[in-house]
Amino acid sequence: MASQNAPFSSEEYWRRLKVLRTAMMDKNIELLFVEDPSNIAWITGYDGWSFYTHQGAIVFHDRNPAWWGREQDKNGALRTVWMADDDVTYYPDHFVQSTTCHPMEDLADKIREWGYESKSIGLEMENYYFTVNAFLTLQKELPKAKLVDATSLVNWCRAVKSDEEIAFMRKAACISQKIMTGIIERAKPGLRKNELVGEIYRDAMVGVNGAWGDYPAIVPLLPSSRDASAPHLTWDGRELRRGEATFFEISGCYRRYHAPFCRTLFLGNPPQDMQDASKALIDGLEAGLKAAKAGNVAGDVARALKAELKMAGIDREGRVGYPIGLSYPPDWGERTISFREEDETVLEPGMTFHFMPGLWMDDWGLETTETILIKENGPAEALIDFPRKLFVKS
């Protein structure tokens, strides 16, 4: 029988697979494999911390979706997929890491018993977790299938989120809010930056308001100084210090999904070029958000933020921003749409997005980001109540 612990309704998932099929007539894709675990929950609810060896979701036109593993992984498929357990599949454990197999051989006898082994197979060829092995064992086992390359194709179909996802990300970002106010509460000279990544842990996990928190997909970044010149140094042993800025950017996590954000705080009196640019940041992003509204395009937040950059004489280089939501290590993002110049994905009710313009100078470092949500009429909510401001503590 399906599991009871998938995390949202059968309706949900059925309105998933919907989008989804669409999605693959319109590339005539007859099969899809994905191996993004991201992709994976989306489509099966499947949670695991497995996705050091190979699996994947196997999507039909006319069936349920398949969940495809290693053997050991089995229970914990069946305890977590919304489909039937005849839906869960797997391959035995001689495969795993093997030097003289691949699990994709497992698959490829899989595909054949399911009649697919001369049709259009759709593949995440641009993916972190399906290998250049992977690819070659299917184009060796399914010489008569013509593999097709689906990168991104479930991405976008999560691009707008339903009232389901969106209370899932209003409860991570309660949970973020909890971090960051204790972050500011407890910092100050002569802290332990690792002492302080413990309790944002702790806060992350006991969660808040019943929300129970999960592991995020980034881990805490909190780059003090000139190391904060770098947007993606994460922590050490080293103590926090008066004269300099940290920013933090942390995220919590609720059922996978993700509301990360950044504040920056200075321990003392802050320097004047640094208060002039946290300024010109924040009127960027209120400006952006005015401008991220269903209709608009993703460039058009990027362009109302460097407009207010520019009159400060910032010229921000990049995008600043991308979209967010359920999302497994290494990244949050869902790796589609980005509020840069050149982007014209309209913008769509629905939407969410780590709104992120962070300043990394050549001595010091400035983030002030929001979560926010693309509504049906006007602004883009910020899903995070906490003040926009550069933090000064003595």
Contents of the next structure:
Number of protein chains: 2
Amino acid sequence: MASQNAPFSSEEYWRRLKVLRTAMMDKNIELLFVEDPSNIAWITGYDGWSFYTHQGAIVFHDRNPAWWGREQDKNGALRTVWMADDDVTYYPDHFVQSTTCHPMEDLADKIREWGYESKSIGLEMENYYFTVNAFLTLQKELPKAKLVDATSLVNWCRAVKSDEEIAFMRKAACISQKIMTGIIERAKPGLRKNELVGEIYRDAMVGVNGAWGDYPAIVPLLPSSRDASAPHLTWDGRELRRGEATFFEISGCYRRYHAPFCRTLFLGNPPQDMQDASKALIDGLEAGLKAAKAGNVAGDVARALKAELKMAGIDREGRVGYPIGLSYPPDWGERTISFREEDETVLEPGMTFHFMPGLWMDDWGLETTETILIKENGPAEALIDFPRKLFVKS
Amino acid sequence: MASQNAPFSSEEYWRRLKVLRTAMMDKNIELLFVEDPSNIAWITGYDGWSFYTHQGAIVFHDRNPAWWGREQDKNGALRTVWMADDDVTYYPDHFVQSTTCHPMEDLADKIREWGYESKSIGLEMENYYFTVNAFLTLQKELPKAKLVDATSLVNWCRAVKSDEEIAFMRKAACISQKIMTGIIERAKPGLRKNELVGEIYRDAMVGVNGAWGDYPAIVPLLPSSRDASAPHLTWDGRELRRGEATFFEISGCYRRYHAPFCRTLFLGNPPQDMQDASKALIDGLEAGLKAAKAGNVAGDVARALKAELKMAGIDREGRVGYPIGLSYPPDWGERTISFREEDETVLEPGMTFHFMPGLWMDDWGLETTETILIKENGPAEALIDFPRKLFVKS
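Starting from the form predicted alone above, please write out the structure of the form predicted in complex with another copy of the chain.
Full assembly next; the chain just shown is listed first.
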């Protein structure tokens, strides 16, 4: 019975479990352990800032998933997961930050109790929070198990969003719209970036009617001018300045679901080459949206964008989009599909992407991007309602 | 020559390198690779939200450290690290999210070029961001190397803060004070938690005169009543209510340096047992501060607190503090020393801790905590100037 606090219905969690068990069977995985907090949340409904200690979801073929984590966090699990109280397990606190024992010894104990010590066990071997020593400990404790790399197995199951999830992303999109409206209104020469970030966060957390704001998995990014070539540097106390372009990459977040997008603002009169590039970018974005339809492949979107840009004399290499949805720090991409020419993944209705056709020249960066939803028919829908142009305040 | 953007002086970075090289020598480590963003920042000055892809600092005994990361982030490195441009290396973008190759193949190439393929190489085997596959790739690519667990090696070097670092923490402390002042002023029945978080973030980012606010490594935590037994659940849209206690765990952050602390607020008339517990807690905190002096051990602080609480009939088990300073998500503790009875680490001037003597009963949680600095003589100094009591608004 779903916890009163779990974000989704029982039907939704069962739907997910069915998709996941099929994926496990395809890879002959008898037991799956995931430590990625996004995957734990998607499977169990668990939500808490506890992913700095070992924790995870364990998925079986023939019983409810289990939640396993630090004893201190089991109460958080009891309050948030959809499964029964008996499905919540934990390790005692002396395992935390110990130099003599590892929490995975406790997990291995439980795996033996459950009868899986000789089975094939899926582990996220390329993921942020599942450490090397965690793996080596399980390897040592379960010598008869077959340890299988299940990186991204759950992430791929998350690619097609249910109607319930899309509803959450629409709420996040409303918050994104609010945030960007506030940015464009307030930005002016002399405003310090950290002050603008303060307003961004306030708008983001207050949210909109019917949607309180959750923390985004990535902080606001707002590089100006040549800084745009170093796109992941975060803000400081310097002022916005006349004659500079700043692009804003932000996301509203509703119950861990994101709808990121970018707009660029020029304070003053933008150079002609930037205006021309912006027009080409928007044409490219629209061509990409048309190509982003069910039955096409991810590479088609990249090709459509690239062709449009080439007509304007611009060569754009690299990845131009990634799947978006539920996430926790440090990343909001799902690390599965990419909008790049080599990607042959077939697009399906319900997939959602951050379509990012950015352009970076020596002196400026220009990002006009959208969170998009693949529809049953026709072009993708941009979830955020916001003018698509280079913003100018002169 | 220090980058104009590196937070500290050249002398400070050389000081750190000397401490670190000594620690490496003690463990016979000839080359150190760290992927923990806090450690990368401490060694090189690098600061960016890029720790969701592989990156790191490489430390040698006989030349400058190197920064290595994604090609897209090298510009950010060039702008922020203190070393020379030649010390910034990178891997091409096709390694990112590839299913056929791993960025560590590129790092292994560079390690071979530098002449270290048969040397002893330190790696953070129990740390976020350095994945299992990263380790297995290095192991496969460098079969003649001796791979040594260097988890926490750098973290231990960070335990004693320089005067330059303490100055940053004092700025963070001023921001913490401002945040909590705003919380106590604004909190009232009917105020939704997400709205209060919006104000917290605005205060945090605006900072104070002379200190713009940076993002904290952990989001604000503000559980109420029985939720206090699930301390890592984050906020939602529910209102603060009369008759409830809420504790607020927040931190100002200045250029990645933190000064977290907690205060508890009761809306209405707090029960007698909570008032008594608060008095005992504050007496315990003060006893702990006296015990937190250079030459004592970490366990002495826990013992002093525990003895004071025992006199009030309260048994407090477990860890009651951890080192604090520079950090990135998902954690702000340094994962080295603990204020718990078994910890024999000798306290030294310049160490900084989040001293957390919290108490949790069935129906309420009470946290009155401090960021403290171990001094040359006498008791520790609480860095944040804020009344130490249970706050009541009736």
